[in-house]
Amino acid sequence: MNPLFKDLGVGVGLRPAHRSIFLESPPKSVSWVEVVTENYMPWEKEGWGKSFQMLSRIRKNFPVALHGVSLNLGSVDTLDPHYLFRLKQLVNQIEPVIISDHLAWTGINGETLHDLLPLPYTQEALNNIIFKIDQVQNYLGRRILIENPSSYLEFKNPEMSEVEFLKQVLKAADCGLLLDINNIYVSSVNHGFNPKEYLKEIPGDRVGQIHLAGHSDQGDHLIDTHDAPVDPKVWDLYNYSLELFGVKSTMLERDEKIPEWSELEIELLNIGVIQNEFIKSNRTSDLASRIHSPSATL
Amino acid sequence: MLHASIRHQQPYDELFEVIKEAPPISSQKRIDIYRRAYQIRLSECLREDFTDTCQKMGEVAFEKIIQMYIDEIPPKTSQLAEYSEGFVEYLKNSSGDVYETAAKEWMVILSQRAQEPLYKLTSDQIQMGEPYLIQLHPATQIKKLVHTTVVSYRLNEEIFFLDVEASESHWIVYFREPRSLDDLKGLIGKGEILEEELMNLLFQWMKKEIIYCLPPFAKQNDFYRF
C-alpha cells in the first residue's frame, strides 16, 4: 500500500534572515522549505508583495511547504472566507507539497489575538473542528495536515485527552499529521505527561511531516518560543519517533534569536545524521503496528 | 471568556472555574502566559514599524499611545503586519507631526513591501519602438499629509520622499491606471496638461522609477490587487 505522505527529507522553515543564501546560492543540507502561509499571501488592500516574488524563485528549486497561523480551525465562527480565497490564491500560485495548519483556535467575533490558544477535549470541539477542516479541504481541493500545538493551561473536565482527540481529528477529517515533537515535550512538561506515551498514541500513517524546534525553560514551565537550538530531550523524542514511524519529513524552525545560516545548518545536519544512524542500524520500526495490534506485547 | 480574558487583561472568575488547576503553576499563571504573549507580540510589531514615531514621541508616550492603541482596537486581520495600518489612522488626533512621521513609516513599509513589476521594458526596448503603457510603479505611494501630500518610492532597494503639489498629485493619481501614449495625447489635446509639463514630470518619475514602462499585454497580468 502507497504510504500517504512521502518522505521529503530535512528542511528548513525559511525566515527572510536567510532568503538570500536560498536565492543566490541554494543550500545542498535541505531539500524542502516551509514558509509561514500568512507572510506571502496578498494583503486586502496591497496585494501581493516582494516577499511572494522570492518565494516564487524559491520555488523553482525548492518544494515549499505553507504554514498558517490564522486558519482559526478550533474556533467557533466561521471560516474567514477572504482567508481562504487568499490562501487559494497562494496554493495555486506556489503548489506547495504541504499545506498546514493547528489544532487550535486563534480569536472569535471577527477579532485574532495571532496566537494558537487551547482547544476544551470535548465532543462538541471536536465537531466543530473536524467541520472545519473539511470545509478547508474541500475548498482547497486536497488533504492538509493539523500540527499538535503547545499549550500552557488546559481546560477542566475533558471528555477526551489531547492524544485522543487529535486522533479522531485525523480520522474523521481524513486529514495528515503535522507531529511537532518539541510541542509535545513542552505540553508535556507544562502539564504532567509522558511524552512517549503520547508518541505512542499517534497513527504513523498519519504522519505526513515532523517539526522540531527549541524553547525556553522559564523554572516552572517551557514556553515554545523557538529562539534557541533544539533541546537533547525533544531530539531523545525525535529519536523515539523513528523507531515508531520510521523516517518521516523533517523540519527545524526557528523564529527568534535566529543564528548565521552556517550555524543553523549544522542543526540540520544532524537530523540527517540520526536519520542515517536509525536506518543503518536496521532498526525496523514495526513497533508501532505492534502497539497498535490488539495482540501485541511490548 | 479566555479570549476576553486575554485581550483585557482582567480576571474573570468564570474562567477560572473553567480551567485546570495544575500545580505547581496557578490558573493565574498559565492565563498569564497568554496574556504576556498576546501584549508582547502586538507591542514589538508596532515598535519595529514605527521607530521614528517613538522617537519623536519619547518612549513613555509612545508606550502609553500603543497600549490604549492595543486595548481599543484588537486585530482583525489574518496577517498581524496589517496591523500597523490602523495604527496610523488611531493617530490621526495627535499632534500633526507624531500623525506625519508614522504615516510616512507605514508608507515606507508598503513600498518597500510592493512587489517588482513582473514586466518592465527597458528605455532600450521602447526606443526600439515596443508599443507601451505608463503605470505607477506597485512601490509608489501617495499621501495626503496634514500640510503636504507626500509620494514614496523605490530606487534601487531604497526608499525616498518627494513632497507634491496639488497639481503634480493629482497627476501621480491619474497614472494608477495604465495610460497609453493615446491617452496622454488627448490630455494635451483637450488642453488638460501642457506638453512641456508633461514631458517633464514624466522624465521626472521615470528616472525616479516612481513610474515604469510596461507592455499593454501586461496591463491585467502585471500584478494581482483585491
Contents of the next structure:
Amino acid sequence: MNPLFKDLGVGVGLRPAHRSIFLESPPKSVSWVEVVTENYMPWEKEGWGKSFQMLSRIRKNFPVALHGVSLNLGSVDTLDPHYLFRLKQLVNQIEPVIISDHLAWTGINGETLHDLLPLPYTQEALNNIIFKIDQVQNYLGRRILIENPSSYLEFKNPEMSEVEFLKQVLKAADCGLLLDINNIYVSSVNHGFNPKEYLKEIPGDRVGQIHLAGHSDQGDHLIDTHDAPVDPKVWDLYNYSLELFGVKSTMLERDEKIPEWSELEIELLNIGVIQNEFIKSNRTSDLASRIHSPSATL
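Give me the form predicted alone now, not the form predicted together with its partner chain.
This part shows the chain on its own.
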C-alpha cells in the first residue's frame, strides 16, 4: 500500500535572514523548505511582491511547503473567500508539496486577532472544523495538513481529549497531520500529561510532516517561542516518534533570535543523523531476526 505522504527528507523553515544563502549557494543539508503562506500570497490590486519573486527562484532548487497561520479553521466565521482565492493563486504558482494550517482559530466577526487560539474540545467545535477543512480541500483540490497546537489553558468540562479530537478530525475530514513534537512537549508540561502516551494515540499513516522547534521555560510553564535550539527532551520525543511512525518529512522551525546559518545547520544535520541511526538500527534488527528465524536459509 502506498503511503498517504512521501518522505521529503530534512527541511527548514525558510526565514528572510537565510534567503540569500538559498539563492546564492543552496545548502545540501536540507531537501525542502517551508514558508509562512501569508508572506507570499498576492495582495488584492497589487499582485505579487518581491518575496514571491524570491520564493519562485528558490522553488527551482527546493520543493516548498506552505504553512498558513490565518485560515481560521476553528472559528465560527465562514471561510474568507478572498483569502482562499489568494491562497489558490499561490498554490497554482508554487505547486507546493505540502499545504498546512493549524488546529486553532485566529479571529471572529471578520477581525483577525493575530494569534493561534485554542479550541474547546466539543462535538460542536469538531463538526465545525471538519466542515471547514472539507471546504478548503474541495476548493484546493487536494489534501491539507493540520498542526496540533501548543496550549497554556484548558476549557472546563471538555467532551473529549485533545488527541481524541484530533483523531476524529483526521478521520472525518480525511486530512493529514503536521505533527509538532515541541507543541506536544510544551502542552504536556503545562497540563501534566505524558507526551509519549499522546504520541501512541496518533494514527501514523496520517502524519505527513513533523516540526521540531525550541521553547522558553517560564518556570511554572513553557511557551512555544521558536527562539531557541531544540530541547534535549524534545529530541528524545522525536526519537520516540520514529519508533512509532518511522521516518517522516521533518523540519526545523526558528522564528526569533535566528542564528547564523552555520549554527542552525548543526541542528538540521542532527535530524539527519538521528534518522540514519534509526534506519541503520532497524536494518540490523531486521537482519538479526531473519538470521535467527527457524525458516531462514543460509
